[in-house]
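Listed next as structure tokens is one chain, alone, in the form predicted alone.
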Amino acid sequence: MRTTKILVLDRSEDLAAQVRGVADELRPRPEVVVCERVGAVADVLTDQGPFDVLVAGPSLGTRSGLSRLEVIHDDLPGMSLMLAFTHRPDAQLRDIVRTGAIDLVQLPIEDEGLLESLERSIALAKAHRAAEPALAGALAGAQPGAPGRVFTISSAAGGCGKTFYATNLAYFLTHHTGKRACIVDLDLQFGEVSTALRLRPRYTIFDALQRDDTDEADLRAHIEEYTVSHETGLHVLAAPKDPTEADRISPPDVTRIIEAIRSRFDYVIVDTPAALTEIVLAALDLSDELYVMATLDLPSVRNMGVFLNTLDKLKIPSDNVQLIMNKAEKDVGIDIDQVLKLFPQGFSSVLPYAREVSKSINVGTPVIAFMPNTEVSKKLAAGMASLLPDDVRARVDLAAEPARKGLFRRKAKQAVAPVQP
């Protein structure tokens, strides 16, 4: 008989504390395991499940959060699903309902009110595995395959190079992995994807979410057909070609297209507007790394701080943020080892300020794969290598080890001049 495995789904620690001391009291004792990235939630539901209780906390509240349990749902309905929040979620009854929840707990909650949900819970998920058997091995396999790694690239200010590093990244992964990688453009008012890549899409995510069958399956199945590809082999769902209808699209609109999107790519790169809008947080919460941009200016570097800040408030996870310095000058009045000392996290990659980037923009193909040899394609690779796997980025980095001991060499001639401090 195996063990019963309850999850708690949260981005702060103090439910999955409660959860545990609660559990203590139960016989045979479950096994309680956390997740406290909503992005990463597919993986452990793939990697560690079956589950026989999902607990999902404050943090899913939202519509968009909502959606995620009902995509979670819609995947697993054998497992029970448990609402622990501080108060009603700022959603429509029927989106509450469509999480299959079968209670709603509000928070705080004394042990016994819980531990009562708890067996509860429990005793309802047992009952279905025992009406239908076969449902055990279709919760081992959760999902068909690995859902795919989700990047979003955000800022708090324009003109950072959103785009430019959006479509740059998606060739790099796809380039050095042969693996697939496909653009979301979520700036749904004036989404630049498929302009920056001289792509002319017949159709768009407003598109796909008009689709007469709203089974999120069927969406699944049939989200290629709405993207386009460029001739560097990534794909492109673009944004909306009128404006006016970014406006009926919906937070959990945008959860049911990113869904549908990695389970069919390897890689999904989500190009968003620049705000904390809820269509962003939305996307946020399947992110398995977030980029945050800036240029090297006092109003973008201000902002960027206000940006973090701001997800630290809403408990987004700091390790998977990863900073970029675009556009970086000399003489600009602006110091960027000053600036850089601003951010003790550090930045992934700071790029020049660079003229070929124009140039490729306007041929339509990302600056790696238009001009790999200039300055600014190695910072963007040296960056990015991070993200590869073992084996391909030992094959990367030999490939740039003469030209990385050039460097060397030229850095060694100039360390005999004095430093400044």
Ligand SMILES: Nc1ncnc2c1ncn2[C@@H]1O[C@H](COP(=O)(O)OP(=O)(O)OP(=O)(O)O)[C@@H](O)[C@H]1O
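Positions refer to the first chain, counted from 1. Just so we're clear, the structure is a prediction, and the values are computed from it rather than from any experiment. C-alpha atoms forming the largest set that superposes within 1.5 Å between two forms make up the rigid core. First, how it differs from the form predicted in complex with the ligand.
Shown in the overlay between these two forms, fitted on the rigid core, is a CA shift at Ala40 of 2 Å or greater. With the core superposed, Ala382 shows a C-alpha displacement below 2 Å between these two forms. Superposition on the rigid core between these two forms places the CA atom of Arg355 less than 2 Å from its counterpart.
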Contents of the next structure:
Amino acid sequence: MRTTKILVLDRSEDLAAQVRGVADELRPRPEVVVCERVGAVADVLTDQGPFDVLVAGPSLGTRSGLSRLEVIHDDLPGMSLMLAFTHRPDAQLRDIVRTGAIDLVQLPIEDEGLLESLERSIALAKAHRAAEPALAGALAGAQPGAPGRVFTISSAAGGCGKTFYATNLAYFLTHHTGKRACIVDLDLQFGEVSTALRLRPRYTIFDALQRDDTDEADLRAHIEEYTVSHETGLHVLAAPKDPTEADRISPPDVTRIIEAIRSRFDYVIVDTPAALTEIVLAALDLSDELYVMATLDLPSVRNMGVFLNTLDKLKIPSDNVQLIMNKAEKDVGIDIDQVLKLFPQGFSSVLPYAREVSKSINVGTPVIAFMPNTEVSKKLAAGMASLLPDDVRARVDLAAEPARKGLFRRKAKQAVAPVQP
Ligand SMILES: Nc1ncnc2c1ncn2[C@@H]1O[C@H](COP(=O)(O)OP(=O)(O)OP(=O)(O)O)[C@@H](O)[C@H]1O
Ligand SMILES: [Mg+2]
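Form predicted in complex with the ligand structure, per the form predicted alone context:
Everything in the complex follows now, all chains and molecules, and the chain you saw is the first one.
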């Protein structure tokens, strides 16, 4: 995600100094640019933008200043405009309204008040930005009615990074394609997708199933109202708030929910508990791609083998199964190359153990968005690149090493070898 940028436009340095001081308190810390020559603002906006917030100071409080702001707003409607004036401008209220300002602060102002106003302006700019890709996707002719592509993320052992991968995959797809993605948290008892993204869902999958009307068209028409959206634009259908509600959800319910979600979203990412339950199997029936994750320890690797054998017995085609090794560290007493060889179908990603993952979860942002230039983000992106349409992939600078896929994955379908570590 790019750094938040604030432009302060005023002839005096005082306002800019205060904005800088207050911005230092914000995390992630925004970049503050100052323009002291009102006449130069167009160049600054073009050369150093895009900005999230424009703070216009008292020298813009004239009629001509306000009309200049009106022109800027018309050109850049997504940038939040804050007016910071010492006294009410000598202009009609209408001229102020036309600037599109979202806040008017009276100077002098306490740091606390300015901070609150800046935070609100930044949040509004982000919300505007988040809505843009979805709009672009819609304008680009997202085919209404074509069901979305369903990805299920699974593992035999707990804590392998399913939720971590699901959130990053959803972000990656929506960010690069501008299409709509929704994560369905099927870890019904202990789902953590909303926590990992710091969301507070009002409704959950359980509420969506409580609708009186059992008509599928009705569920499809209303399913989006039960999701919660993240500032990056991705949506989440949260797991039930109470584990007892989880027990009341049946496999056919899961089928209905995924069908409804995929009628409204281009990408559906299903996060699951660490088990092959009937609930998970219902999701697999509708999945286009299945990811199976493991970490670099013997129980996890062994269970991945058992898991893949079970899929084989259940006649789930292995063509669309991708393996991911997560938290791969050197010197843990297990040779990664040996492990990789145990699975002839190869791994589509081998992701390192990285502290940035915890940091990103603490701020509720997928690590690819929060720290795109770290090794873990680059490896995630390289492994996901093949999911992008060709034209998008050509445009996107994945700036990473070549996808592991080419190194490990063999095209020929092979039987899954049992693991004998
Ligand atoms: N590559 C990584 N490097 C470091 N920490 C990681 C990595 N991947 C995941 N983690 C951390 O490991 C923990 C487990 O990850 P996560 O919750 O995504 O796993 P999970 O498979 O969803 O677990 P569960 O089975 O309990 O749902 C989290 O604290 C997460 O931050
Ligand atoms: Mg999880």
